[in-house]
Amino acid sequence: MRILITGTHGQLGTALQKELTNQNYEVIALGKSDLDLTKIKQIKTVIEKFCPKVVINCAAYNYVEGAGEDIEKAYCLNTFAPYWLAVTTKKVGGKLIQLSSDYVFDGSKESFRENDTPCPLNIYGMSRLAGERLVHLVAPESIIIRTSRLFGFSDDPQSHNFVKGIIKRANQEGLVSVVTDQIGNPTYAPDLAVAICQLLEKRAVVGIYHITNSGACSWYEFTKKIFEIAHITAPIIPIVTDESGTKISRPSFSVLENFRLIELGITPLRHWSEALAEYLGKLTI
């Protein structure tokens, strides 16, 4: 089966690349230089030519604080270029899965499964909603996949992740400042990359799922772990998230429930404190 993944040097598409290669399917990887997403006749040129079974489309906007000031970006890598990509993939009889967010949630309560009506807080939520709805308006064999607080290995040297951050601001600062009132699920992209893996096996699978691993922490109790299996001893102070000069919100709660993915039979993903043990073992900043 040949796949398409666009977005492939950021921390998902590095992880899938390899697990797909490693499962023999044949992979067809594009980044910002392959395929740009902003532009129309690339994507029906691109997807034409290499006429895939599945496009995997890891590529998105994921500037929070930066989609509130920079809208039309936002909506367009994650909003309309979903849509073109699931017009065209349709077009030559493939199958577009589709990354979302948990920030297409409110937080207004403590977990969320995948019926759960979605509610966005911020402009960066709502681009992401809107991409899912219009790929669902014009394909709705596509997949939807939301995940949430991803960390892994990049092949941009520009990607990051809140766990390279945090350390690279403990060495730089000397202490951090992290906020406790955000609760969600850190995901490592090696094991979502698995899950994917395991959904292309089940073909007729369709609609919505949140893969994430299990487990879910405020981002001040993922720092505390972060620190104690790196044994960093700079000090972590806990503020809330009106006093970390957030301009936008940010909901309280998004621990995504993978409820239609344990349907399906797969196991869930193995708790995200013995992930980030195996990708501080293997990281090097």
Ligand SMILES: NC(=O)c1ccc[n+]([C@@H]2O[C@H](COP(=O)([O-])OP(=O)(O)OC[C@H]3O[C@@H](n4cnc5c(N)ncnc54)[C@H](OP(=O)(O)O)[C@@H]3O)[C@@H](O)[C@H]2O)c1
The other form holds:
Amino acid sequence: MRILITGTHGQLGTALQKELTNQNYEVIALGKSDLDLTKIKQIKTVIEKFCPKVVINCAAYNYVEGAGEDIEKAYCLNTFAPYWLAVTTKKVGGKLIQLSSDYVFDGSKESFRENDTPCPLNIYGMSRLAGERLVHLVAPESIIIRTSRLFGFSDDPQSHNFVKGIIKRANQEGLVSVVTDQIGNPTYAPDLAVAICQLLEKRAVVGIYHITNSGACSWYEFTKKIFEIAHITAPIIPIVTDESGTKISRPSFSVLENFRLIELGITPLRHWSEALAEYLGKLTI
Ligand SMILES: NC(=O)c1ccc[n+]([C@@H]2O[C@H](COP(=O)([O-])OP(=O)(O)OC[C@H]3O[C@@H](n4cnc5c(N)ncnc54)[C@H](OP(=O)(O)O)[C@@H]3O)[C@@H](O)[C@H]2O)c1
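With the form predicted alone done, generate the form predicted together with this ligand in the same format.
Below, the chain from earlier opens the complete complex, with every other chain and molecule after it.
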């Protein structure tokens, strides 16, 4: 089966390319220079050229703070690009797998299932939810995967994630301040890639799936574990979001229950701390 991946040099794109190739799928792995998702004509040309059975869109505008200022870019990549991918993929007889985010929720309860009503608190979350809705409208056979707090390897040496960022900050500044009042599920991109492959094997699935590693924690607890495993002794100052200087509202709880995945009989992903230990064992900064 021919599978086309967009945003292939990002964390999930890198992991998926490896996993799908290991599973003997025919993989067309495209980065921004091969397919710029801000260009509608290019989307049509590329999808019509390769006629993939499945398109997995790993590209996104991921900068939550920046989305409030660069609204056009956030909607272009997170809403309209998925829409055009869904339209053109459907036209060639394929199916879209669109990635989305825990930030479609408002944190008004401690965890969220796939059928809970989304209510994003910021532009980033709105652009993701709008993308989900448009994809569903034009191609209801698509799969939407919501995930959160990704960490993993990337072909792009400039790529950023929380784990690398907090280690660099500890090294440069000697101490870090981290919020205690935002709870979510850290997720290891290679584990997510394996789960996406398992979902692919179940051919008839459609609709929204939550896929994260098991277990939830605050950014503060996540940092404590990172430092413990990596033997970093820099002090970690616990703060609350109001003290962090952010202008963006974020959900206090954005824990994603992997309800439908488990219902399908797929084994829940391992605990995030186990995945983190594997990641840090392989990471070179
Ligand atoms: N990272 C997280 O914490 C997180 C949390 C929740 C959901 N997700 C979702 O999970 C998916 C995968 O995330 P990730 O962490 O793997 O993302 P990532 O590492 O930031 O990779 C995103 C990729 O998208 C590419 N891209 C940006 N603009 C593009 C354009 N105009 N055309 C084509 N490609 C473009 C980027 O290329 P350049 O670097 O060259 O711009 C990058 O390779 C995304 O949908 C993301 O929103 C991620």
